[in-house]
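Take a look at this single chain, the form predicted alone, given in structure tokens.
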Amino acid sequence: MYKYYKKYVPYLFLLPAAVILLLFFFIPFFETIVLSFFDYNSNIYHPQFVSLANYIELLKSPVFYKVLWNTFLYLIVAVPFLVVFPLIIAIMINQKIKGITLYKILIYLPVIVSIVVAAIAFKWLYAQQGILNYAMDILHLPAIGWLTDPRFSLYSVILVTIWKGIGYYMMIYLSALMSVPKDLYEACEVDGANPIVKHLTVTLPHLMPTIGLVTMVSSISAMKVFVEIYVMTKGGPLDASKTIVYYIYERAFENLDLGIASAASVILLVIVLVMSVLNFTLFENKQYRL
């Protein structure tokens, strides 16, 4: 009778995690799908099937057009930066110095701040009369509107994501980094190899599913930005940095247009599932080349 429970379990310890799966994922996920297939504006408690109307409108909106565009240059702009920073970091931190641990804990530090605090103090950094422009008009330059400004806000943004993420992806890297073995570098030192070679030939050939790892994530959270947007720029000026994720939330909270915030939460879903199946498809399957 032991052994025919026993084989039960391993699915009693998954039964907690595949319930709060079902709650908070699957049943809103497949109740945006048919919220997305109905009209909410002209009655909200009766709505209309609209069947792909939906979809239509968004793909017919130069507004939606703006946010990919937006959203996709976020992504462009901030993860590179977020893939390379952190591992250069992580591998000049990999070193027997003093201080060391003094070190990581100051560059991970942004890390367990609050993303809204951070966004705060970053909004008053950028202020009119902030800090920044207060250095501008030291060094006799003309004020910038950092946050005011359609061709700096976004950008404006995403330096604070950057600066946010730099420290966890370091982290990351740096239990990877422990997992290379001590004799291939030593090997390269015998073969006269310099640092950035032996980095090159040993490093990086290690630490290609961890930097496969790091460009989803990194991706997925960008492509995902809300705090930042909401708290320093409401989406402004003129839709200069407003990304699908804050779309969505301002059709779907301030417009009570539930119908079209969940036909873009559908198609956002799809822009993050084809690029998750093309980081599995280069990473994952080793299909990668130095």
Given for the second form:
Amino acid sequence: MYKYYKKYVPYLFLLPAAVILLLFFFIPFFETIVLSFFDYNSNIYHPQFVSLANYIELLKSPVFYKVLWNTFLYLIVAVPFLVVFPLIIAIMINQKIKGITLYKILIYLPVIVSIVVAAIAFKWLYAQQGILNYAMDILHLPAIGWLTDPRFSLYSVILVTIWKGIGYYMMIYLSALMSVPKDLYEACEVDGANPIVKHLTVTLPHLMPTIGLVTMVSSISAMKVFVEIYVMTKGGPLDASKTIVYYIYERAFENLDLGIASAASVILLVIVLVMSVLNFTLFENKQYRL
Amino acid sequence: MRNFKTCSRGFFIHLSLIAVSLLSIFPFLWLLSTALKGADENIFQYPPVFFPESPTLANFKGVWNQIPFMLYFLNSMIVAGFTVVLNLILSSLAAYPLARMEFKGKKTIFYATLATIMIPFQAIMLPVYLIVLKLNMVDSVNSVMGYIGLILPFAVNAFGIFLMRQAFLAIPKEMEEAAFVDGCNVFQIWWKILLPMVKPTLAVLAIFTFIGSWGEFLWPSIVLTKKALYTLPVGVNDLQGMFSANWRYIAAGSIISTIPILVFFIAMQRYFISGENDGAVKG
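Output block for the form predicted in complex with the partner chain, input the form predicted alone:
Up next: the whole complex, starting with the chain shown before.
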């Protein structure tokens, strides 16, 4: 094609976005790495270069192991639910039955509402004399300190993440379901396959890339949870519900321990980078090809 | 027989979907129920009562008088509004050369942009905060700088750039050639020819940026020092501290804060639930 623009024009178009990305992504990215080699604890105005000392301190700290373990638990509990539930719901919704729009709106509602409000709503359900403990009472079970008992608090918070994510992943599945060829279903019906066989043999193979995508995306967002924990438990009791982002927040903005916070950030960066690279190479490569 | 089977299957599906829908909204309904209960009604009574005996708006009035919701709402509008506008402009500016032009360093810029998708904000928020401080973009300087600090770090992201790039790629090149022959310069081609053709994508980007910005909590709670600039999520979280044991007020305040986004959602629902957000997956 005939070149209708001057040489510098592409850069002109890119400039504003480049400034923002440079200032708020690239520089902070490298600064995180640099900060992680400095000690701010002794004197915040005169940081000392300590090479790997922050990382060593983290790896010696039982709290950090607890935090990593909690983050891992968060992932392996939340992700299977977020992959399977929305898929089942999407398959149920993807039929010609009445009231579909209303169902979609109601199920999508938790996605729209601020996570702060959602966390407050659940805090109220979880109250010691709250409605969930009343349900326990009906089932002749003892009342539970949903957010105050270290055995349960992490799972109570995870439940909120799952509940808030279902509608979002359901919509992703729904748009993938639209592309399943209709004639395959018809062939199934001619063969007299029952609905479960139909979905196992036609829907599932077709949705494998989407299932992979949802697995990666929900894993990455499970790594990044913060607000639920901040609003409901502040990581407690006894660090029982503290995950890595909350830990970083606490060390950085409450303890002003910038070096340790940055070292923990670098660890988070590495984990998420690996997950994202997997996600891109396996599932999202179409959109992002030059 | 077959008819009976499909019929009972439909019944089962409806039953399950009703159950899921109820579970989705129950926490809000219970909050609403609590907010509507008057001071003389025990909100901790066993068994719990769903429908208030004498529903009252007293809690809503009470919390409205103590919390400047209108101010928080305006702050949220300012922040989300500017964030959306900046995202639309900067994303589609950057996307155009990435989709349509040949230039030195294109590959590097493309992959560098892609790399930013993989950097979670939570891992770099501390240096972002330090940079914002250094640039004086905080509310302790003045309100305008405070707003800028809330908005600018989210003014554009790679997700939006790639979304717009996809949209530009779908437009036939002849459009630009014709416009050039007609005497348009490159900026006019972008503004007058290309942008109108990608309106649906712009709408999707606008809506999802708006929702994201409106619900953002972590960043404003880090940078804000003054209540004058609180956005709704920060203000709502503040309810917990102000009315520590008064769940009627906390519930009423939470409900009030949700109304704007609920209205927005209902008005724009087709964008969320009709599958038009295809490709609008955000990590």
